[in-house]
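Starting off, we have a lone chain in the form predicted alone, written out as C-alpha cells.
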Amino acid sequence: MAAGIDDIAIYIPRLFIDAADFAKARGLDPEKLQKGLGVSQMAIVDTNQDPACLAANACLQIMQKNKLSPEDIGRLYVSTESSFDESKAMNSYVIGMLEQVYGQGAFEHCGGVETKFACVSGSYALYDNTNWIRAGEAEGKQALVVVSDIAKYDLGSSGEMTQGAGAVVMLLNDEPRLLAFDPKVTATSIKDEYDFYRPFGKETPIVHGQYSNLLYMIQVRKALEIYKKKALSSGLMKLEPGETILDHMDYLNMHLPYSNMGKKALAYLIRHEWRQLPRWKKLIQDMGMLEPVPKDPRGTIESVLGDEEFMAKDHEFTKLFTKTKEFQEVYESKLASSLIASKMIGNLYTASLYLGFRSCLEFEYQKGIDLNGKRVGFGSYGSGSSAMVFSGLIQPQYEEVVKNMNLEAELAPRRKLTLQEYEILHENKLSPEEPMLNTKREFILVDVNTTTESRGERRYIFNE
C-alpha cells in the first residue's frame, strides 16, 4: 500500500529580527554572518505564542485548506524539542485548541503522542504513521504529523545567530498527492552523545557547536550507508560502474540548523561517496590539492577537532571543493532550492528539514521543472544523537498542491523587531496579555497559571 505526504502547510510567527541589524548590535560583520551561516532573517514568537499554538495554527490551516473534518483524522502526532511539560503531551494541547473550532470531543477518537529526539523526532513520527497507514490500521483515516519548535539560545552566545520559530504540518494518507515514501529502505543510526541538549528546567540548550556539526555529518553518513545497502538489496536502485547512491536522488533535503549547514553536509557526503570513484581522481587533479587526512584517521571526534593542522587544511580543501564545477552542479540541482526558506525564517529544529522540503517543492516548481517521479532523499539528524535517511517519489498529482505555494506571500505580513524589542521578548519581560501584535483568527496563549495547585496550566483561545 502506498503511503506518504498528501499536503504540507506551515505557520511562521509574524515577528522577525533582521540578521544585519542583529550582527551590527553584536559587533559582527553582517556580510560574514549572512554568507557564513546563510541567515538573513530569524522568526521570533510573540508573548502569546508557544510551540503548541504554532502547531495548532498549522493544523487548522491544513484542515481548512483540504476541507477536512475531525472524523477524517485518525492520528495527530506532535514532534518538538521545545516541550513545556514533562508529562502532558503537546498533541493534547493542540487537540484542545482545534476543538474550540470543531466542537468539544470532536477529536476524542484521535490517537497520538508527543515525540522527542531533538531534531530527528519528526522523521520518526512520519515513519511510525506511514507504517500505520501501510499496515491497514488507518481504515481510511488520515494522519497529521506536526513538527513545531522555538529555537532559542542565550543572549550573546554563538547559537544566538541561529534562532527561529515555526511549525510545519504534513497530512499523510494512502493516496498522497505530493510524495510516496519508498518502502523498506529507511535507515537509522543512533549513539549516546552530548553534542546538544537541554537539561530539565533550562529554557535554552547547552551546545558544543563544532562537535555537533561533525557528529551530524558522521551520523547521516552512517545512516546513508545502511540506506544504500537496503536500496540495492531491495532492488529499488541499481548502481552502474562509477555511480553513487546520490546519483539516484534527484533532490536532497538536509537538516538545517542554519541554511549553510546543509551545504556543508552535502559536501561531506559527496566527498565520502565520490572518494573511491574515477571522477574523484580527476577532481583532485583539477583542484591541485590532495584531500587531507587526520593524524589519527580512526580516532574520536575530539581527536579530529583537536588536530589543528588537519582542521585548517580540511577547511581549505572544502572551500576549494565547493567551488568546483562538479560540486556546484550537484548543489544547484539537488539542494539549493531547499535552503531558500531557511534563510528567511531561521532554525526550526524538528521542522527545519520539512521547511526545506516545502521550499524545494515551491522553488523547483517555479523553475518550470516537471517534478513528477523525481526522487527526494532526506538526511535527518537529531542531537543526542540519531540520524535517519529515507526517500520518496514525487507523485503525478503534485501540481494540485505545489502550484498554490507562495512563501513570500505567507511571510509578507511580518513585522521587523528592533533589537530592544527582541531582547525584551527573549528575556520574557512581557506577559501573554502584552503581545507586540494583535492577530486575528489564530490560536493564542492567554494565560499560564502560577497558583500552587494548578501551576503550569495553559489556557488558549481562538482569537476571532
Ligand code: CAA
Second form
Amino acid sequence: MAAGIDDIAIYIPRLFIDAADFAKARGLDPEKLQKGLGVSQMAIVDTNQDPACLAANACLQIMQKNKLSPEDIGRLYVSTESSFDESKAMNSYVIGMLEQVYGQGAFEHCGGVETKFACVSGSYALYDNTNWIRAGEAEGKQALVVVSDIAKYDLGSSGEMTQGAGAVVMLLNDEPRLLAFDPKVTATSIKDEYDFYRPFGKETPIVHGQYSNLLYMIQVRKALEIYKKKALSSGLMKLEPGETILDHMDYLNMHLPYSNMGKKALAYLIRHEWRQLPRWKKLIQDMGMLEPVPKDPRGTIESVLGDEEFMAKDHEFTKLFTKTKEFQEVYESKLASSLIASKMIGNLYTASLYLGFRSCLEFEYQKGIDLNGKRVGFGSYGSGSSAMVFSGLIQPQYEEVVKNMNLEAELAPRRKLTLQEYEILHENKLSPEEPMLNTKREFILVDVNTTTESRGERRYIFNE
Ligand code: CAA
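Mind giving me the form predicted together with the ligand, seeing as the form predicted alone was just shown?
Let us now look at the entire complex, which starts with that chain.
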C-alpha cells in the first residue's frame, strides 16, 4: 500500500532578526553569517508564542486548507526538542487548542504522542505513522505529524548565529498527492553522544559546535551505507558500473541547522560515495590536490578535530572540491532549492529538514521542472545522536498542492526586531500579555500558572 505526504503547511512567527544587524551587534563580519553559514534572517517567537502554539497554528492551517474535519484525523504526533513539560505531551496542548475551534471532544478518538530525539524525531514520527497506514490500521483516517521548535542558544554563544523558530505539519495518508515513501529502505544509525543536549530545566542547549558538525556527517553517512544495502537488495535501485546511489536520487534534502550545513553534508557524502569511482581519479587530477588523510585515520572525532594540519588541508580540499563543475552540478540540481527557505527563516531543529523539503518543491516547480516521479532522498540528523536516511517518489498529483506554494506571501507581513528588542525577548523579560505584535486568527499563549497546586498549566486562546 502506498503511504506518504499528501500536503504540508508551515507556521513561521512574524518577528525576525536580520543577520547583518546581528553580526554588527556581536562584532562579527556579516559575511560569516550570510556567506559562511547561509543565514540571512532568523524567525523569533513573540512573548505569547510557544512551540505548542506554533504547532497548533500549522495544524489549523492544513485542516482548513484541505477542509478536513477532526473525524478525518486518526493520529496527531508532535515532534519537538523544545518541550516545556516532562510528562504532558505537546500534542495534548495542540488538541486542546484545535478543540477551541472544532468543539470540545472533537479529537477524542485520536491518538498520538510527543516524540523526542533532537532534530531527528520528526523523521521517526513520519516513519511510524507511515507504517500505521501501510499496516492497514488507519481505517480510512489520516495522520498529522507536526515538527515544531524554537531554536534558541545562549546570548553571545557561537550557536546564537543559528537560531530560528517555526512549525511544519505534514498530512499523511494512503493516496498521497506529494510524496510516497519508498518501502523497506529506511535506514538508521545511533550512538550515545554529547554533541548537543539540553539538561532538565535548562532553556538553551550545551553545544560542542564543530564536534556536532562532524558527527552529523558521520552518522548520516553510516545511515546512507545501510540505505544503500537495502536499496540494492530490495531491487529499488540497480547500480551500473561507475554509478553511486546518489545518482539515483533526483533531490537530496538534508537536516539544516543553518543552510550551508546542507552543502557541507552533501560534499561529505559525495566525497565518500565518489572516492571508489573512476570519476574521482579525474576530479583529483583536475583539482591538483590529493585528498588529505588524518594522522590517525581510525581515530576518534576528537583526534580528527585536534589534528590541525589535517583539518586545515581538509578545509582547503573541501573548498576546492565544492568549486568543481562536477560538485556544482549536483549542488544546483539536487540541493540548492531546499536551502532557500532556511536562509530566510533560520534553524527550526526538527522542522528544518521538512521546511527544506517544502522549499525544494516550491522552487524546483518554479523552474518549470516536471517533478512527477522524481526521487527525493532525505538525510535526517538528531544530536545525541541518531541519523535516518530514507526516500520517496513525488506523486502524479503533486501539482495540485505545489502550484499554490508561495513562501514569501506566507511569511508576510514580518516585523524586523531591533537587537535590543530581540535581547529582551531572548531573556524572557516580557510576559505573554506584552506581545510585540497583535496577531489575529491565531492561537496564542495567554498565561502560565505559577501557583503551587497548578504550576505550569498553560492557557491558550484563538485570537479572533
Ligand atoms: N566571511 C565568509 N565566511 C566566513 C567568514 C567571513 N568573514 N568567517 C567565517 N566564515 C565561514 C567559515 O569558513 C565557515 O565555513 P566553512 O565551514 O564552509 O569553512 C563558516 O563561516 C562558519 O564559521 P566557523 O565554523 O568558524 O563558525 P563557528 O565555529 O563560530 O560556528 C557552528 C559555527 C559551530 C555551526 C556554530 O554556529 C554552532 O555551534 N551552532 C550550533 C550547533 C550546530 O548547528 N551544529 C550543527 C550540527 S548538529 C545539529 O544539526 C543539531 C542541531 O540542529 C543543532
